[in-house]
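Single chain ahead, written as structure tokens, the form predicted on its own.
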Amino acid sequence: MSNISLTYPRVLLKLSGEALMGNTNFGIDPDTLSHTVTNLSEIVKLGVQLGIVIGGGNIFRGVGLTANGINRVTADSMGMLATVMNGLALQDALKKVNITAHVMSAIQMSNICEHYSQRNAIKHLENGHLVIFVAGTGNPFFTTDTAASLRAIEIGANLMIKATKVDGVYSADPMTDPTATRFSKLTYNKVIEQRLGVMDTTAVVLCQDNNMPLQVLNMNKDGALVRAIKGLDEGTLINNE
């Protein structure tokens, strides 16, 4: 592992389930999974202690079923299980490139993965192992964005990264508005006041109240993760300053 000085030695990455789909409409695309693991291995080689919260939208989205009459608690529970499947797939892909990863679930399922414990999660990180947090917060009505903010705070991360399909936060939707400009830096107050939709409000307020810096970037852009962790200008950095 590298001994270079890191601006952010411990990082929590929020990775959406859709990020594993590639160009498919459902599930996990093997090539996309392999590319994701390549990006993650670059960070691990720097000596970064890395935790990941992964979503499940590529397999199941509770919002859709709720709109069609399924009980919200049931739908959210199904969504949590989808994140477990993604976490196990990611763990297996990491193992193939000799990276040790622990899947830790907010819902107890000891035959499949570890039950989440703050103490054990930090211990794994300090041992140089990657930790994949699944099943959200273990409770309905909370998004995986909120789970990511919570886990980032609990493990004492120096930075939370949200990987998206665009390279930061824009003044408008860059896909539909050619005049949209990227913010290189933002405050949490501005994100909330202008309703910029970076994450759900609960997740944003958790980060704001606990002084957790958040970097929004495009993970598919070559070198984006490494540049962010080195403290370089990449995507949009959001904090209280």
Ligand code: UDP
The other form holds:
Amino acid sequence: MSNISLTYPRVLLKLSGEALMGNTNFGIDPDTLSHTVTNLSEIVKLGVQLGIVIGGGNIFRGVGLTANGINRVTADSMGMLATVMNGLALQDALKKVNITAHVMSAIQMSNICEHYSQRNAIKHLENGHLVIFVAGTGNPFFTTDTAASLRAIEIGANLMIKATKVDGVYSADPMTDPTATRFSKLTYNKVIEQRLGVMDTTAVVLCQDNNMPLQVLNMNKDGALVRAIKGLDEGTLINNE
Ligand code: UDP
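Next, report the structure of the form predicted in complex with uridine-5'-diphosphate; the form predicted on its own has already been given.
Full assembly next; the chain just shown is listed first.
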């Protein structure tokens, strides 16, 4: 591992379930998973301590299941279990390229993975291992974005990164509005006032209240993660200044 001085030595990366799904409609696409692992291995080589919160939207989202008549709390439990499946798949794919990752679940399932504890998570990170946080916050009515904000704060991350399909936060939807411009920097106040839709409000406010900087970038853009971790201009950086 490299010992270069890093702007952000400990980082929490939020990956949505879509990061494993690729262009398919459901589940885990092996090529996309392998591409994600290649991206991750580049930042692991920098020597950064990396925690990952993985979503479950490629399998189940509580809100979607509720629309099909399933009780919301049950549906959210199914969504949280989906994140566990994704976390296990990611751990397995990382192992194949000799990267050790611990899957830590907010809901205890000791035969499958470790139960989340802040102390053990930090120990793993200090030992140079990745930690994949699954089962969100362990509670219904939350999202994995909120889980990511929470874990970022708990592990004392220097930066939270939200990897999306778009290369930052735009003034309008760049897919439909050709005049949309990318913000390279934003404040949390502006994100909330202008309802910029970066993450759900709970997740944004947690970061704001705890001074956690957030970088929004395109995971599929080559080198984007490395540039962000080196403190270079990439995507959109949001903080309180
Ligand atoms: N979920 C939950 N509590 C949490 C985190 C997630 O109930 O703390 C459920 C919720 O149903 C959500 C699903 O898990 O829809 C998958 O998470 P999310 O939608 O955030 O995944 P992503 O969109 O990032 O793939």
